[in-house]
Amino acid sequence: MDAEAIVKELRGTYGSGKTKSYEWRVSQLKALLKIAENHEKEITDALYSDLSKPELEAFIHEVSMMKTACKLALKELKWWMKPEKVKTSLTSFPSSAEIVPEPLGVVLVISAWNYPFLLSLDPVIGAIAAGNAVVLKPSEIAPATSSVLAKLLGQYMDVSAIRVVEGAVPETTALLEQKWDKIFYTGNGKVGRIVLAAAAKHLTPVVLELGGKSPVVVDSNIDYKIAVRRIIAGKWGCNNGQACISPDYIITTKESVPKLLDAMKQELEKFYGKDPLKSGDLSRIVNANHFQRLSKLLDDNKVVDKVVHGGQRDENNLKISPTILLDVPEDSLIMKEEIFGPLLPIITVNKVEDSIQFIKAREKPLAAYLFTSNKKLEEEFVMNISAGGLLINDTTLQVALSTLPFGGVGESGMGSCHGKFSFDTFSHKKAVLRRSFAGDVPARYPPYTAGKARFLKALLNGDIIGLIRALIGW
């Protein structure tokens, strides 16, 4: 791979204005529609290889919700391109101002490896709506879908302007050795502040969508049943956990623990039966190093004796049963990292309202979901707790909705995706104002005299009388 060269050819191809027609946008975005409609199988066989995804969950989390998004981009396409009429204000009289989306050039996306078709598509499918020429990175560590994508892309898309490059750590150095005009990166912080400083040399503008540990609070005047259905379905339903959205862990109080426990293992052998470790319906841990990872915070000395469900390991397959963990020390390996996986800490508080001050003590997730009757409550969640979002009596919905904008603050990540967010986020709003040789204001021009120093003063401070006075010469 020679990442310079490939640059070039990609900044020729935009250069000759190809990837700004609406035409070509259209076309590249029914080209990706087909990839989905035509290859189901191979993709939901390549995630299965992956991370041994359920096909179904391979099919809503990935496969139909990069079509969703494809399909939304087409239909809104035109208005989305549309030049935005604003207002003028007296100053600039008479003219008129727009703003105006354009492409930004040549976008580099790095994705990552637990929602490998979707994460590495959903940005694409941004990017080209928006009229730039993309190279695409999908991550090593989900290499059947990376291998997919290349292939898939090369056979469909305009390879002149749509690019993807497999690799690992030496490829993705070289890629960001190089200048971009939008870098969009997928994964975890550590790797996040190293595209960060990379880009920082090119003054290259970064997206950055990362993790965190997601809060999960439950508040005692609830339906307990349909709400463990809901963390189960956001925590292990979600690729085992293995999702930047997924619960990290749950707050409530000392008295709703016993019916919170009691419910959540109900649940969990409905869905996943008595040996989890055998359930078809569980993805696998990705590597041998995140088992390991995993491992190391459940055989921590703090948490050893914390475990009140599951935690069962089967290194060979990679699989760890659903675990439930009680009362947790803040100080354990397992609260001081995103846990990724189907580790569930549930710390307990006096009372639910504390529950937000100890969000509001550590860093700023990527989610944060409450469970709740109590209006109160629910109100001081959404103005105390600062997120990427926040979804009240449900978990991880929130990504489904394209007229929500995806992605984190502070330590989950800066800028954001979905539908028009993601258009937005690969264009330049071009600020454009549009005047007539008519109303030529001869103030504005030297000599400065104090007439015209009368006249300019009472036209930007808005004073009417005081510019009829200098007109006539008061």
Second form
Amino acid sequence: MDAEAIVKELRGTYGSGKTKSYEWRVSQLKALLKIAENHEKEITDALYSDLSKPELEAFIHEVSMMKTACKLALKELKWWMKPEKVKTSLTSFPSSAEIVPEPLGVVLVISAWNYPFLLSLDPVIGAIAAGNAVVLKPSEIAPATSSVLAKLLGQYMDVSAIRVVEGAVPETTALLEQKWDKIFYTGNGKVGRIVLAAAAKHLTPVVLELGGKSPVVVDSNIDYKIAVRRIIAGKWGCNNGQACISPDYIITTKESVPKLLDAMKQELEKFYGKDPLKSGDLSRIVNANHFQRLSKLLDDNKVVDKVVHGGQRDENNLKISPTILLDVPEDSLIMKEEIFGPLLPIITVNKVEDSIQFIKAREKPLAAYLFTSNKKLEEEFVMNISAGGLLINDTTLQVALSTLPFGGVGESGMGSCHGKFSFDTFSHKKAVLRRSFAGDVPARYPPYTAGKARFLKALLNGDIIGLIRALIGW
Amino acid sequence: MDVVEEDVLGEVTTAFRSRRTRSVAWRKAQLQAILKLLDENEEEIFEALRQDLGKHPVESYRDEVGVVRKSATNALRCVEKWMAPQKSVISSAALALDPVIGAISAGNAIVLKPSELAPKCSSVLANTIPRYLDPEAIKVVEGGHDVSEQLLQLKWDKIFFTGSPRVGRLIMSAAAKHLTPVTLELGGKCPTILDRLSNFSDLQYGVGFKVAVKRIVGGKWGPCNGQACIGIDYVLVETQFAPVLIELLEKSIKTFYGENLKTLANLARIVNKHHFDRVHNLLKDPKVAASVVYGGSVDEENMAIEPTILLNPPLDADIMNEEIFGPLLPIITLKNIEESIPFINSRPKPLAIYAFTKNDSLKEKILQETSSGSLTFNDAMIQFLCDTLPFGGVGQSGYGRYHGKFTFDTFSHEKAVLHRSFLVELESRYPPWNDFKMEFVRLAYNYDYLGMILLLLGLRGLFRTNRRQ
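Show the form predicted together with its partner chain, please, because up to now only the form predicted on its own has appeared in this conversation.
Every chain and every other molecule in the complex is listed next, the one we just looked at coming first.
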């Protein structure tokens, strides 16, 4: 791969103005949709090969989410591309002003392995909708999906403007050395910092979709069964916990623990059977490295005696069963890093309100969840917790709404995507002011006099009477 | 020094954590304090600007004090509206204070580091701000680049920087360590396209042309004698109009500023020795010096440079590759004004493009084919005053935007909040997965409601077509 040559070629295409037209954008979005429609089986097979992702999960979370994003962009694109007229002020009278969205140029999307199809194409949809040329670098940790993407995009898309570059660290490094007009990175904070530092050399703006320890606060006055099912769906039902918005840990009160645990155990068995290692409805751990990492979290001396459910491992098949740990110490490894796997620690507090302080004392997470029927607590939670997104009485569903921005804050990232937000992320909003040659006010120009000073003061303060007085020299 | 800086961050962080800065009352009180600060210290600010930059009070009011006043008044009026959650979403002197207003409106604690290159302004800000604003949550730290460097080591939640691309890169690299989002307000060579504006055969030049030239003079030497990020850097014009343009520019310069460098009034001086030398050096290149058609004299003692016009300086000279940021105006002639588009596109994206033309198809072409922070037709600089337009660069001229509501947004995180009830629980969300659930979800995603009902009733099989071959 010659990164420089690829960027040069894409710059040429972008420079020709081809990608700016509405027709080109639509044709490429339609081609993406066709990929999802014609090759669903191939895609879900690749996801199965990379992650043993159950077909239904692969369909709901990846293929159909991507199709929805594509359809929305196709439906709204004309509207998104429209310049927005804005009001002008007395100061620039007479004039008209508008904000015109324009593409940024040639952009780079670096995606992650946990939702390797969706997280690759969702930003690409935004980049195309906004009229950019794109290079996509899928994750090498999900090789089957990476190669399907390279093959299908090469087959269906306009390769003079849209490219897939496969590879690992050396390829990514070579890509990051190039000058991009935007970089969209999904992954972890460590690499996020490398991406930012590389971008600094070229003053390239960056979107970072990172993760963090997303907490779930469980109050006592709720329907445990429903709450627990929704937590399970967000934790183990999302790629076996390997999702950036998966619940990372639970905070609840001491009294709630027995009821919560009972419900958890019951529902987990209903979902995944008596031997979850054999369940076809759970993704596996992506690779041996991550299996080792998770094993280390479990083998930490501080938590070995805290496992209250699960804990089974099958190293050969890279499977770990849904595992619950109770009252882990705050300085244990599992509470210090993002878990990103099927382990779920429960932290207990004296009263549920204390959970807010607990969350605020840590880095800002990508998501925070609360199960309660107490409106006051809900309000407190919304006002006090800073996170990418908040969801009350459910988990992970906030990402399914294209009207909500998806993106982190602080340690969980910067910039946002989904729906119109993706379009905006890949657009520059150009300020355009139109003036005529009439209405030229001498007070703008030197030589400066006291009368001009009065006039300008009145003008900037929007003081019409002062303005008239200054004009008639009164 | 280290200890002092740590304390600065510690104190403002404590103030922020106390949640005091979040309330409407706090935000309004601080905005009112800024207005009071301006009212009571206007003379002092004018004086500081005169000493730092030789700025005339009218210019100071137009470009600095007035702008901040307007911005604060606007923020004060709108802060509650801006704070209100949307239906689906919860949520120098002017250059120094304008972002502060947005940061206050958005409820942040702030450290302001004014430029050490304008020391008088810096000290006015450092002396007045703590007296008027909440000193625990809003701090001014003065100093040179060692202080900036120390500040950059700390972890901020946002960094707003106005300055050059070189320092912009340093800021970004420092921010990368803490994953801090950055807004960079940089500059660039802002071109002005000057079209014919009248039928050349009828008149020597039209009224439009005269107004345009006046506005160009205002946009070049008006804002701080060319030392403004949105000031005009150079002019593109068709060869046949160059003589007329030069003649009219000379006339306007003489009326506005006078002829003698020693007695030039209404014109800001060069900010310091370093910049004086930098601008002066641009002129020293012999090929560039040969292209001077007006002005060119310098007064080293008073750090003054005469408004200077150059005709077709070599394109590979520094003056055509660096942001001039001073009172030199190169005029580049083209055979056809449409050539200005590839000329601009072959250079880094500027913060602003100005185009004087009455030709609608040229306007459309410029709008569609060039990229810049802002684009203004038939005037210069005035877009800065338009609160409803975002102010910010693209590419080499920076990223992120401010002014009016955009400043508030720049300093806010828009938090996605979704509320659910315990009602409406669909079995097909949960494992164990089976064909029925797959089918249901597939129909749901395709909005096939009839299909969903049939499936639930167990009748779907009767109507089913073979979906997958």
